[in-house]
Structure formats: structure tokens, C-alpha cells
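Okay, so here's just one chain, in C-alpha cells, the form predicted on its own.
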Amino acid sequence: MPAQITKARPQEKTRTARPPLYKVILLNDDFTPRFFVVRVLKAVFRMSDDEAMGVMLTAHRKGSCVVAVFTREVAEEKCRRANDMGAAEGFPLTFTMEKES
């Protein structure tokens, strides 16, 4: 009688999927003062003076600028806080978010 050969099944490794990321985008408008946009970027996104100035100028020149990339919940919260700061001062400052491709 032939000897029975058994093979061990390979262990299946499961990996948790990374959550989808979302870009927070600053939209340019002609009414919000530059210094206020810089102040919001520093307060909400914790940018330095130079980083905030660069993002603000890019949005001013190109019409929009990606500020940062976060998970959905964080991106929603940052957009809400930044938009609320603008609305509290009466400016049409707009941050939006979109899924990163």
C-alpha cells in the first residue's frame, strides 16, 4: 500500500485595506483677503507662514490648490472648520474635498 502524502495548506494572510484618502482643496475667490486665508491655513491645517503663503498664492494664481490629503472624516472636519472660519468673518472662503484617485 502506498504511503499517504499530506501537504500543509498555505496560510492565508489577510491584510486590512487602507482607507481611501481625500484631498482638501482651497478654491480661489476675489473677496477674501490674503492675510485671512493664511491665518485659516495656519490655524486649521497647522502650516508655517511660508507654507500657508505658498498654498494661498498657488490657489490665487491657478484657481485652486490641494492643501493636504486626509482620511474622509479628517478631511470633512478640516473643510468644515475652515469654511466656518470664513463664514464667521463674512468671507466666501471655500474649501472642498474630493477622493484621491
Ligand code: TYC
Second form
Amino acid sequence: MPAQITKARPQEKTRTARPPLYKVILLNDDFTPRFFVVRVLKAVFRMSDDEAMGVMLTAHRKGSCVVAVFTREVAEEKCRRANDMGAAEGFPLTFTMEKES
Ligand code: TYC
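For comparison with the form predicted on its own, kindly provide the form predicted in complex with the named molecule.
Now the complete complex, all chains and molecules, led by this one.
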């Protein structure tokens, strides 16, 4: 009886693909009051006063600002909540999302 030869199988690597990420982008407009933009950023994106003020001012001066990056479902939910807060007050405040390259 020949000695049993055990050959180690090459390790199979199970790589879990990382889900695509989406940028949430705040757009400037001429009607939404600054304090309200700051309030929405704090409420929906859990920003501090200073962070929210910085993002609001960047969007105000440059036309848009990346707020944060999330998976698709989280980005969609945050955009929806933030846009709904603006719409509830009659403001055209707009958050949109863009897939990261
Ligand atoms: N531009 C607005 C104003 O002057 C303020 C504002 C800033 C609105 C950023 C939207 O994303 C925005 N009242």
C-alpha cells in the first residue's frame, strides 16, 4: 500500500467586490436661505456647525460642493431626506448624486 500523498490545495481567495460609491453633491440656488442649508447639512449629514458652514459656503461660491461619499442606498436616502426638507419649506434646495469613478 503506497503512502498516501496529501497535496495542499492552493488557497482559494474569496474577494468580495467593494460596492460602488456615490458622491452626494449640494447645488447652489438663489433662494434657499443660508441658515436653512446649514440646518439640513447638520440634520441629514451629521455635520458640525463649522463643517456645515464650510460646505454651504463652498456651494454658494462655486456652484456646488461634494458633501460626502456613500454606498448607493445610503446616498439615495440622504439625498431624499435633504431634498424633502427643502421642499417642505418651499425651497429649491437640491442634493444630487454621482457615481465615483
Ligand atoms: N445662495 C443661497 C443664498 O444666497 C444660499 C445657498 C448656499 C443655497 C448653498 C444653496 O447649496 C446652497 N441665499
